[in-house]
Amino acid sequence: MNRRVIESVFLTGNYRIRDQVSTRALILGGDKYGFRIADLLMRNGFEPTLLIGPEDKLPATSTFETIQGAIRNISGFIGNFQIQIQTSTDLRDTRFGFIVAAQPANRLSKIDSFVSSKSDKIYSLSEFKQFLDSGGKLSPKEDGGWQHVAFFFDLKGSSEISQFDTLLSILDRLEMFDQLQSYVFTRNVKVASAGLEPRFRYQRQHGVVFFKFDQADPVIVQNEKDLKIEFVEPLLKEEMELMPDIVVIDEILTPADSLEPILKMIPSSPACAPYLQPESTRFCGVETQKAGIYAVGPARGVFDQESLNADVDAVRVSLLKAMRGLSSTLYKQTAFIDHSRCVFCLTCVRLCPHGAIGFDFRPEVDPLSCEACGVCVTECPMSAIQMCCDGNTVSSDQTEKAPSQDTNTGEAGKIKLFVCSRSGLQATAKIGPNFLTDVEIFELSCAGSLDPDFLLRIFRAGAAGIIVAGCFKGNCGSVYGSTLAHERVVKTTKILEHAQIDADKLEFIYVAGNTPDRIVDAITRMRKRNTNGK
């Protein structure tokens, strides 16, 4: 991992044996969604605290606690996060059970990419909305001429659908001004949300001119006094000019900067930064790869109002689900560290995709955050970690054995198929058993727990071939588990080549739960190789 992560909170982590789970939830966010989440959690038996930025307004009346400040430091795990909050007056340490990141989006202005200096005739979309909200009027010109308002949308970088929603509502409002003509310069009109298409159609039929550009963007030329837009009319391919009175340029929406302290505590976050949630359809709700941390709206790359409304409820569902999990004593596999072997290299701390291992005088696994992916088990250079059902009850003679050293290498002469429980296992279940008579299946909780030593031992025991099936890149539930497995297979192949053993008997394939054909193909290839070899 990179340096940033090493320097982060793990070394100051504050792991304690969980005695009690805190029902306090820290909600980051200064707009209405933060308030709504706090209110909803309040009604569901949680103790929400709303943390708003120094510029946000404190709510007039509320039943929940509101703090104005910023997070300095976070450590800990679900049910027991230690959070240091800097307010204008003091620095306080508080214990929370859950963290909900619901900050409003960061709006990056696109104005700089069109003009070098911003004149007072150029507004960003949110500035112009504010101007109208505060009662700003566009009165007709003194000489009785028309006013021209030009909107730039989706140019120089894709825009979000929610921005088009805002644009349409501004156009609705501009209708009440006389002698005003609006123009929209855009690449694509974004109507993929409820009700936008009829609203767009209405504006087009009521006089708003839409220009859609394919390649050349319009250019803004600034003179001392005047603004001029030069463009090639996309249909007629003719050069045209427009002298607008106002130019409104849309913005790029990104997650809030204040996510940084949370991102720092999840080792796999560089794969999805600046967002808090990996971009995978495995994450459709607000859950992130670390238990107890939830991403709402912009924090997970969702900006439209409808999805934000759904996210508010999803927080409630996720927290209720988490509480059920916390209170149950279900059989669950977690990683367990044998401290007599540990040499404090902190490989596990830096590599756990789920941020489930913290450091407090020694590395400790949080059993509630552990997803049993097994990445740490394989990566530990001292073989000090193993998977077991309940870390606290493992007797010492069980840990004496070198962990994960599966002694069962299976039958000789068979093709060994390693599948991930999240993809390959489901795909293999769809293949008829008749096809798999010479195949032995090894289930891995995640491809990331693949042990290269075990692969070599299997070869020594006389395998007809080994196929490792991991999830496609970007679809691994443990973010980089399948990538690690691929790397290990490549390394093992090199070792085999060096030892002059048929390296093509080891193959890595990418699969998903609905691609049994890829597994069938790989097995067929392996069989062909074996028969040709003989």
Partner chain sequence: MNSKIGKNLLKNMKKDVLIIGGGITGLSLCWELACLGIESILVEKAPYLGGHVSQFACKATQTCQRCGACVLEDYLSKLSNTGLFELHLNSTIGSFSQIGKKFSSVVSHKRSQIINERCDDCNLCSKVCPVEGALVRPSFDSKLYISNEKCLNSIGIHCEACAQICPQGAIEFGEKTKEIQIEASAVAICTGFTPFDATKKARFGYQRIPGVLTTLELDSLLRTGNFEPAAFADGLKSVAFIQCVGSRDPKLGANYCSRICCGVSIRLARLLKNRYPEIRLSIFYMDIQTFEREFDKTLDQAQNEITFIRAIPSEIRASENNRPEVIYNGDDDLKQITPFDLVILSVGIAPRDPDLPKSFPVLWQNRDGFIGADENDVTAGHPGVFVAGAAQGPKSIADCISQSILAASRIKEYLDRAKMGEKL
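Residue numbers count along the first chain shown, from 1. Just so we're on the same page, rigid core means the largest C-alpha set that superposes within 1.5 Å between forms. The model shown is predicted, which means the values in this text are computed figures rather than measured ones. First, how it differs from the form predicted on its own.
- In the core-superposed comparison between the two forms, D504 has its Cα shifted by at least 2 Å.
- With the core held fixed between the two forms, P234 has its Cα displaced by under 2 Å.
- Residue displacement note: A461 has its CA displaced by at least 2 Å between the two forms (rigid core superposed).
With the form predicted together with its partner chain in hand, show me what the form predicted on its own looks like.
All you get below is the one chain by itself.
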């Protein structure tokens, strides 16, 4: 196979042995948070480089390197990322140890959802804030009448807490203007952040009128000179009209488009796109599914100032922790590829949830990126991948924590319960041992490591039934490990049906550490099936 063709397709290619760990950190940003992260990392012994967009302004002075450009390509692993950066003058190939995605959010206007054309009386929330920041004033009308400003918030699509924070800040500033009345048309006020509830109550008590809609939205009617808002007052159920001088409409916040090169290098990114971090409690703070890459604020789907401030310090803590791991000579359990069996199909490269497998002349597993989930072991069509720990290798149909997948199929006549070490194991520990006398428990590093062939082998050995317990969707530490496990159980069930074996004796369930009742219910169902079968 042509090596050049391979490398042009797979961005996770170009595997290189980590000969030296780089303390350089590339921060993708352009606002105050990117600058704060760069400054904080520099004061903690790292060498930060701040990459800002071509449209952003270079700072007049800074104590760290700042580049104006865009990422074109990324490859490599924690401590040794190779990154191509396109500037206005050249294409740079640079080595970094860490990548921090801290770009400001994209702001998509909702104005088109309410009016067919934008007028000088209609602003987006950020546009109106910029108008006030630049010294714009709302003076009383020449005829002595009052100015009326209407805000549309959370009416079309869910709005972020940070947008409500901005709205309250604008309302605070409008208090300084005489003869001005503000109105807020909304479905839900977002006060689930420190200080927002009392600020919201203050505005209500000081004259801002809030209309909360459960059904029909207010409608904006435009003519050449004026705006009119038609709506049914939510409490009185009466049709009303408002002639505002200005309408301000909130926006949709999304991650920056410049995240795309990072998303492309992580096989599991489609499961969490457009964000860089899965929506899961398994990924705490700013860490992502790929070691060495960190997501701040919008990159991981949070936009409020409180979370952003917390993320800044979390980056420092995470990078210091990572450096300690990189400096250690004790590596955790990891996958190992037997190149005498490997046919270079790159199934493992495409499927590894953590982007821990790359290739040059042959595939290689990066030991500091591998999470030992076992997904690659089960998916390898040539059984060329093994799990190893403390220098010892285990065959490709085994894992260190899953004796269930070795040649020992356990005792005949018992219900076999396979549990993920991160969820089902904790749930099972909460079940009394007397209830489990006819149950044999097998721990898996991830439900996604379970081999369908082994399930069939257990049935042939006389199992009374098999229950596979995986993490709930969206809460899997291997991103899609539970999904793969469910698909394999379905596949095995069809094989059992074709072989005229009781397929009801194989079941997949979703569990969490605090849902032992789901395991109890599944075991009870399995016992009833066995009793009815007899």
